[in-house]
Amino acid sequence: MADDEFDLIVVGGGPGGYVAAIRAAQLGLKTAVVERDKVGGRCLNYACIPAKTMLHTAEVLDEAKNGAHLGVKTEGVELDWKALSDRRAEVSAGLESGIGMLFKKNGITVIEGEASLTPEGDVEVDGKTYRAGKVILATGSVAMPIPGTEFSDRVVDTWGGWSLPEQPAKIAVAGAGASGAEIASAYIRFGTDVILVEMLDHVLPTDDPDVARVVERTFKKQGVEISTGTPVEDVKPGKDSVSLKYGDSTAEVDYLVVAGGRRPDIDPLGLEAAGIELDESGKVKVGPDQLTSNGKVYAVGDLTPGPALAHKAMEEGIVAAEAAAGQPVHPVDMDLIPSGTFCHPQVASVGLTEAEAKEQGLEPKTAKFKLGGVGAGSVYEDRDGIVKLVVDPEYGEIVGAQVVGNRACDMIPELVAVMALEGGYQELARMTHPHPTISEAVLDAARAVDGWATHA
């Protein structure tokens, strides 16, 4: 096979097209991946990886200024933004050394530049066409500002929030779902004035509303000003400040961050050409196989509907290699695919919400367990979040589950796990749980299901 011929071209080297390649090389098919920035993609670089270091070291500062009943005594705690910067962009680069190793070790050839496909479905990469078996496009998405404005210096989207050349003493964040969440509770804790703003009626509107006010309610603890119901207008950028309205209110504040929609990023790719179809919300049609209306084509991630979750890519980066390297497809269940918010305290969630179930005709049994109840909360100070259980009523099948406290993104996928070997609550209450540890709450709200929690 020529040098510009491969079994397989990946289209994008974020978390999706980077697992696709290398599962496509693990199953034998030469392989190569398009990238015009950085593998890794925008979750490993500008997204969540960033993110999360920050909220790292937003929860460390927190804990260091607040520990004295604890009886860990502190003086002159501070934040030193240069290596909070520094550390943020070396975690990132850590990782994409690590992908770009682990291409090399599967012999996956790494080709730089924009991509865009021929009417036959090849892939050209500034001017220079490559053949290809088969290609997955894997390109995510990218973001939108508020109708009628503009990204700026003083406009800014969330990779803009996460990278600011200095700690802002005062910043509105327009959005209150997951990313918009989590800029508010990490720059609330570095000690910046948040201005949080959601359009609908309340903060991470898509969530449960039992779990959205127990982070609502943490949130004005800890000094975040939150208005609901209210959209962002009159937005006026300057040179050191932008001002904006929100309901009857206006402020003023160093940088405005946009942390609301995103859509595909499909501009340079060419799908009409290559006659790749779309649906009405503008994201690319794909079978269970992550297939195109273009049979040489898949598609993943950001790309396609369902949630824009860096795992949901990976999953279905899976399935699109192995259905390209014609092994059998295990389509990705987009109903058990979780949701994590690394606020604080952080939300995950599986399934259903309550008011979901009911919409699909359900008469759902629910049960809430407070994470106070257990031995480990008190330890751990993690009292004040909640395990909520949706239960199908006929046979005890789990239908969806939400967590909220200080590790809930890792304790929501022994919820998946019970849900996707269709589990039901009465299974998951007889299962023992390691003492003292949060996880018991998810024991005792499987118990609660039938009025039996022990620590109620």
Contents of the next structure:
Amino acid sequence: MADDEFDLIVVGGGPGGYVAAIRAAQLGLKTAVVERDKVGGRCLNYACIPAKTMLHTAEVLDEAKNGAHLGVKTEGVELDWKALSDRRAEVSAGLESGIGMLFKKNGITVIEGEASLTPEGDVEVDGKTYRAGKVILATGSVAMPIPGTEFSDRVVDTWGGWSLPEQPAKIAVAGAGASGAEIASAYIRFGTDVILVEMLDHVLPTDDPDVARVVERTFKKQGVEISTGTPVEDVKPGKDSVSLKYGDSTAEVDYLVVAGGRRPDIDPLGLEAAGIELDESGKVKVGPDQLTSNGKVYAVGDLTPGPALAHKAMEEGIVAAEAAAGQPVHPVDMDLIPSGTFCHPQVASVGLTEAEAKEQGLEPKTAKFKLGGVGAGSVYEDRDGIVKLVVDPEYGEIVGAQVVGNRACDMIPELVAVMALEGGYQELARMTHPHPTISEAVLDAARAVDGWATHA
Amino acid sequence: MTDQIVMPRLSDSMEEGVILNWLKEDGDQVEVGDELVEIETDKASMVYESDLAGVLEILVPAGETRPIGEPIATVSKDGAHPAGNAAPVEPATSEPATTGEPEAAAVAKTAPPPPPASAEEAERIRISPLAARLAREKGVDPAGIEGSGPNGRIVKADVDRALSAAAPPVPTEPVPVPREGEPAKGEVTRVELDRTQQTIARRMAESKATVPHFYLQATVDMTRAVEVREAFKEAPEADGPVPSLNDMVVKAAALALRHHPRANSSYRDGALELFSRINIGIAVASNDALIVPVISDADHLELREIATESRRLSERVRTGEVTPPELSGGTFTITNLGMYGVRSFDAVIHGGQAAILAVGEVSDRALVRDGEVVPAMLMDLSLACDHRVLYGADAAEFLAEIRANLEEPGLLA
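Got the form predicted on its own; could you also share the form predicted together with its partner chain?
Zooming out: every chain and molecule, the one shown earlier first.
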């Protein structure tokens, strides 16, 4: 095979793309990845990973400042913005080079530049055409500004929010979804004043209200000014600040961070010429094997319908790579993609909320169990969180689960596993959980469905 | 000295076997060659003879299923019943017994046998808890459901599918209300299928659902074949039974398969597996089951040999003595309903093969030959083909060669 010819060319080296490339190489395909910026993509360089690095420091700082009752007395604790920014960059750089090593180990060629598709479905990068047996598109998504505003020095997207040059005294965050809640949660603990504005009626608007309420209460206790049911309007950026209006209030802040919607990053690809169809929402139409309407081009991740989450992209990348290699297809189960918000306390969920289950015509039974009920909740000061299960009472199928608590994102995989393996709440209620851990709350939540939680 | 008896592999497709009956009791002295246990496989049940001598300890009670290679009994040579013997009986691969606790080891050995496993355990069906609950509450037997999960695990969707397949169609018009206490179809008698019948049901559905069948029909002038058969009847008895017309079809197909290797193959995982031997299965109806014994290397057998072998196998099927080796290794199948006066029919391809030939009756019919209507003995053949393996033209040539072989039967004899 010639140097410019590959079994598979993956466009985009983010979570969907790099995972797809590695899987394809494992299956023996001669594979290349086209990346115009950094491998690891936005998740690793500009979103998930930097965000969690910042949030981790917020947690350490908060514990250091407020640990007197734990027996940790500190004085003169302060945030070193430069050290934090350096570490944020180091963590991403380390992971980025890790992916480079994985590429090398698997014999994957990296082509630097911006790709577009030829009408034949081959890949053109900087005027050079690479012939591809199969193509996987994994170019991710870009942030959208709120209507009537443009991004600028003072009006920034979430990456702008995580990479501010100095610690701001006051910020406003437009959008209290996962990204907005994380930024608010980090900055309030850094000591910045935070206004969190949400157009819908509660923070984390797509999450269960019982769960969102716990987060909202904590945010208020920490001093976040929350405004719900109000859009951000009249955004006027100045030289050193930006003014805005929300509801009846106005504010002038150092930065406005817009954590709104995202749209597929497909403009340079030339999808139409390659015969690739989009759905009404502008996402790429794919089958269960991630194949687009062009028979040799697959698409994964934020380009395709479903939540814009790195782990969703990764699993779709596996499916697309296996399909491209002619392997049997194990489609991603869209009903079992967990979501995690890493604010304090964390929120994680999988499947349907109670409201969604009702919308689908189910008559769900729910059970809530407070983390304070189990011993570990007190030990780790995690008493306010809850585990909520949504079950279809007919056969006990768990159709959804939500967890809010300090370790919620590490608790949700258990529920994904039980649901994926079709265990009912009855089975979960009889599985031994280690003591003392917060996970015992999951056990008692399962028991609570039939009213026999031990610690309630 | 104690040896293990493991679940034997009794057929090439066997993955597990059911212990139907122990023919010896726990503690019995057994000799080499003694009939030990009756084992049911996916194809047949057979008696397994001991290849060891000594005292028998049964590990797996009747009714339970074990994968091949799993221990089902032990035989100890020193004459002592192993249950009362302190000597370790573990297979060599297991951890050596802890020397510090001889009493505990002995107690463990003399402990009463475990209580009979529940029906669920005995069947060893891979099924999710949710699917099991759904099946139980809806009264569906999971044994009859094909699982779509990992390793064939039955998941909720499979049970739902089985339920909707079993559900009566929604009536579009009001149906007459049956009198109270009488179901519309009258009394329903539920007939449980035995393991063989369940296997047939599953494989038929699997083949018809997953193999893209297409069918070719041809009418064969059997006039000369009938004459050849008459000639055999005249010949001395010593050469074996008189070949039937079906035996000629077997031979005709076997010879044609030599020139059409794709018809003697199997589609598997995106590739073709071409078989070097030509082993022809002949479908035999018996005891509410469909059994397909195999005439191995049929292309190398004389017509009389085929006749002898097919009589022998049919008889063994009818008496239930047929053994898994006689049922395995088929590469092509012939099914014949001509004796019931069936003119023509289409068959379902046997799993792991590329085609099946359905043979109708040989009957006196009018044939137009050289512009004149003449009486002839005609027979209809229908060849069902796996379209992933055979295409129309290949299959047609294959069928044409079978026909030519039968119409010029000199080659067969």
